[in-house]
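Here we start with a single chain on its own, the form predicted alone, put down as structure tokens.
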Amino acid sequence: MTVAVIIVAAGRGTRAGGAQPKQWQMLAGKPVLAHTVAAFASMERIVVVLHPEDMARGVALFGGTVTLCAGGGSRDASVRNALEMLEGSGVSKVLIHDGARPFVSPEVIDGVLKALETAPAAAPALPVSDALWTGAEGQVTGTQDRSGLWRAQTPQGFDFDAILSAHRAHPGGAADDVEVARAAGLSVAITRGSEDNFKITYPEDFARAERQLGGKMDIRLGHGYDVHAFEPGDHVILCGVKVPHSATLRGHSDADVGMHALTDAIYGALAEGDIGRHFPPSDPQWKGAASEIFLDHAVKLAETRGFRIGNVDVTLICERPKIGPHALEMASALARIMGMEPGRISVKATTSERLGFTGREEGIAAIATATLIKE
């Protein structure tokens, strides 16, 4: 069979707000209706219906890619230029679908055209799942018994003679075609729809179409590194964890050396600086500080800018002591301190082979990474 498909975009749609129509609102860097076409792109013909005032808007962004048509002054009498415009084409089957439902999935059109096999029109739809009331003055006046409710998605399909002599019969005003289909006889299959395949009507559907792209999702990456050298001692702080050791490392606070790469990994993501930028060390109130005050203080302002730690991975560089036993602890004691779960915090160690002053057991370095998300 041939089939067109009828993308039915030439409305005003003022409840969805903003100073254009929805369909060419902006959504993840492209109009709405561009990301409508994009997943009928596999269809032999796409015809894009416009209000005529849309019609060089459509040409440039579309060029000869789809096949532009004036719409009516309804929907309906849209779907029917279409429809006039594709007779004597040889396409045998159409499908019509709403220029403000993005999120068609191929599952939900094949499933259409599946059954167009052995019936003259189907639609995609969805059982009423919820509870329906009766109102009137903001109040509830009663119940609506929602067995056999669907509600009612396209992309519609029909035999293409049979849904233009319904269309040419009907009267108009028809809240879509499937009524026109019924209007005039037809049987109407229904198929699977799917919850992703909504339609933008309202401004909060914007965000939710947004969210469902991922478009505003802001990710951050961020790098840390910190060296400590060694000096006398019986003990050094790790991620927050007395580890016992011949030496002690050397430094303005308590000198946490994996504490404070992984601070500076989210600063950096947040582009922020470093601990020095906040924390001078050349400021006496911070001798000898514990790192945690430092840490804390990175993941509350990210947390104030929008964004959370999706997680963190710290490594050691050091010959001794050895990290393996203590990394669990200390990746539960950083947990504690950014509240997070431990399973999104990772604590590691290597050597330098004995290269280098870490090989020479001179000091510990540590390289942190941590990623921030904003939704």
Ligand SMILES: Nc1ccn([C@@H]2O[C@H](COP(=O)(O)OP(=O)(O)OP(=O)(O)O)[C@@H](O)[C@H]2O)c(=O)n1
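Numbering follows the first chain given and starts at 1. Since the structure is predicted, the reported quantities are computational estimates derived from the model, not experimental observations. Here, rigid core means the biggest group of C-alpha atoms that superpose within 1.5 Å across both forms. What changes on going to the form predicted together with this ligand:
Once the rigid core is overlaid between the two forms, residue 253 counts among the residues whose Cα shifts by 2 Å or more. Here residue 58 does not count as shifted, since its C-alpha moves by less than 2 Å between the two forms after the core is aligned. Once you line up the core between the two forms, the Cα of residue 355 ends up 2 Å or more from where it was.
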Given for the second form:
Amino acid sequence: MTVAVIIVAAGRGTRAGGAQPKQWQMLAGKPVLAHTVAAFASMERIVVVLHPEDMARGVALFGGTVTLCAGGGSRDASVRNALEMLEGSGVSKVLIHDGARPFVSPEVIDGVLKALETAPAAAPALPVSDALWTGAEGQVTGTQDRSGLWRAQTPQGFDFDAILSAHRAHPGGAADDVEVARAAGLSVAITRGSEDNFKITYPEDFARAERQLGGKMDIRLGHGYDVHAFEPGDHVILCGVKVPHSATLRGHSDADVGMHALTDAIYGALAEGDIGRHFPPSDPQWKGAASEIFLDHAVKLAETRGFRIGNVDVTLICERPKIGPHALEMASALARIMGMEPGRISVKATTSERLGFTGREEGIAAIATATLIKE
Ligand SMILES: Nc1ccn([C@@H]2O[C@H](COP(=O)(O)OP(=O)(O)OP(=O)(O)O)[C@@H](O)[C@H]2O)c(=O)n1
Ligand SMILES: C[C@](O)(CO)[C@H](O)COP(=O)(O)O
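Same protein, different state: after the form predicted alone, show the form predicted together with this ligand.
First the chain shown before, then all remaining chains and molecules of the complex.
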């Protein structure tokens, strides 16, 4: 039999959040989707369904190793586009898999393929093992019999002609291809699923995915550097604290140079670029923004990737204002924003001995380091 696999990855990953759709977010140094496609490397014919805006990215990532197909506005529309593309190409069986399930194992894939030798359709699943309740307004309102209930996974496998006809006849809105197949009267065999074959759906699923891939301790060091120039004014904001001064710092946001350096240190440790990548200065919504927003985003991104922040160290470089009297308050402000113990946060300062632009009091510079730890 000639088998093709369709990997659907045209969704926008709204529940997972992040700067880009979940299938393009990085997992152990490469996009989620690259892991998923690699799991099917032994298969002759791989079709990857992408959002029309992502096609160039798909070409850059996969070159000619897979066939790319533009997706539709729903999962079933994306599957249908790929089935139509494959029609007439001699494919007799097809596996349909979520791009957001990067941990599918050879055992799960082989289980479906084996079942397809005798069944028109087969899909992996796991029996529901927790008790099931109904609930409303935070209260349990009843219990539900769980016997005979299964948690559906992918890849779901089908006779090609049967699933193409089933999709053509379906009105749309199906959760998966088993639902489409059953609506057309196909019987579907259940094969063995795997707990590891989970679908990345919510932000916390990235930490689980990293844990599943890694297993080893990962310690990262990042550093950040930032400069803001003075302009007329009466205060500066440094590490979240308003300090009276004879000038203010110029910037698109509140120009908190210390917090910017620290935020960049965290992004750096994650290999996630810098503040400008996540909060473009060309975007008017960040004009005058409190830099707390940037730091909070970097901290949450680290958490999402399974890291905790071990310690941070910020050095402000200026002749004036004097930082010493405010350093503890600054460390406390950072501790609050980052949800860390104050003892893991250092804020200190130095002058540049009246040398250079900081010595001439034209602006303030800051450097910061951060350690990130994943156990
Ligand atoms: N129009 C769509 C919608 C979904 N998918 C794909 O179907 C799989 C399972 O869908 P889901 O987890 O719901 O992904 P998203 O639709 O991206 O997520 P969300 O619902 O959170 O936006 C994903 O690999 C997704 O990319 C697709 O190819 N085309
Ligand atoms: C196809 C699927 O992953 C099987 O479990 C699931 O139906 C997708 O559902 P979602 O509502 O789009 O997350």
